[in-house]
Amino acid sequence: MIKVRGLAKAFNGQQVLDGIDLDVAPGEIVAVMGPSGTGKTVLLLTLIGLMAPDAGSVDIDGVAVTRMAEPGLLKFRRNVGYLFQDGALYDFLTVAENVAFPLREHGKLTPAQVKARVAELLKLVDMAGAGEKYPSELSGGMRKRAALARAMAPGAKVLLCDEPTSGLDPVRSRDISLLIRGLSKQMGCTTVITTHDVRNAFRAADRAVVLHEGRVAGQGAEDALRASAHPFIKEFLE
């Protein structure tokens, strides 16, 4: 489904991402591990084509997105769902508004199609009853369960998660991990999520990858990177 060889992004001589292979198989959960300053949201945007690499290439689901034009890029993004590290809500737009959105500017759909599958994702993260209120009206565990909703509103194939516990407590971090693992897995999609939060992480991906100057340092189940003989993935696990 997703498929990265040779990705390369550098700022002001700065080398961020160097070198990045990765892949994730359809339906599979992949977080992407690192400290702060590693690359894991250029890496995130590169994949939607947000940002354009200095050098490699990104496929997804047979779509060369770092070799497509903008036409191109805006009609492949109505596929994939994109969960900002701080929600990225509309304020002026009550939930269920932020949810729809989407759904109008990109769908199909009647007015009563719209509403009923906005009710039937805010059911799915547990708001139900909170589709009237507005952004500074929630929480913070709530604003993401709000974005996430609105992230999976187009049947997205692909969900790209940034950061989706930062900020949150270990209670709500444990939940929106969980919730991520739940609804991937219910819909079918590929999703990649960056962290620097191990144990969530472990919590809703079923593969982690570990980046350490720019490059793979390496990757697989818990067991296994725990097992690992390298430095900075013992130092950064523990």
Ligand SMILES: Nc1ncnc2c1ncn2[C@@H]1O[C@H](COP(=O)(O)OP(=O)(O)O)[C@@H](O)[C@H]1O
Given for the second form:
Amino acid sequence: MIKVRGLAKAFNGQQVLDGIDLDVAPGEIVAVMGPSGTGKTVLLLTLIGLMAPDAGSVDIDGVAVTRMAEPGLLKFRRNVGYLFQDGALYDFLTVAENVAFPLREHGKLTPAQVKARVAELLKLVDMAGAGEKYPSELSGGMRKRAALARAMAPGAKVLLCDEPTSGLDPVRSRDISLLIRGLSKQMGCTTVITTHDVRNAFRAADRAVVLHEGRVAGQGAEDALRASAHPFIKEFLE
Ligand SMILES: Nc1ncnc2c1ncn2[C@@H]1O[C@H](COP(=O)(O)OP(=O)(O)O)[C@@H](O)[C@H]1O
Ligand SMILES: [Mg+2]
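For comparison with the form predicted alone, please write out the form predicted together with the named molecule.
Next comes the full complex, and the chain you just saw is listed first.
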């Protein structure tokens, strides 16, 4: 479903990604882990063509993202749910209007259908009563859940979540991690989560990939990774 080969990206002579290979099977949830500044966001942005790599390729569901021009990319991105690190809700729209936004952009639903879909999504993220609130009135956890509802709104088969637990307390972090897992499995999404939060990575994902020095240092389910002899992985998982 997602196939990344030899992905490389440098900024001002600093090699951030240095030959990343990554495969995500249909319906699988993979956590990409690594400390801050290892290039997790750069990787995620490259997956949807918001950033161009220096070398390598990204293939998603048969779409050659890294070789595609803007008109094709815009169409492709409509089928990908992207949860930005800061939530990135529109402050001037209510929660319900935020979730409705990508549905209206699609233009295929009637206003009544949009309203019904928004209600359904808000219920899924346990925000049924909060549709009329503005983002400034919400807690950090609620903002994340609203942003997740918006990311999932078009019924995307690919879901990318950038640091879904950042800025949240441990309880909210656990909740959003389990919510992402539940919704992703329920909707049959192929999902990539980036995080430096080891505990919640394994709550959400089937498998984790650890980045180190621009490459994949190791990957696998929690038990396999914890058994790794790689010094960086051992240190990172502690
Ligand atoms: N647009 C950019 N211009 C210059 N440097 C960037 C840009 N985006 C990211 N970087 C650099 O790339 C590195 C990795 O960034 P990032 O992917 O945001 O890390 P992470 O998400 O793992 O914390 C950092 O050193 C960051 O400063
Ligand atoms: Mg980041």
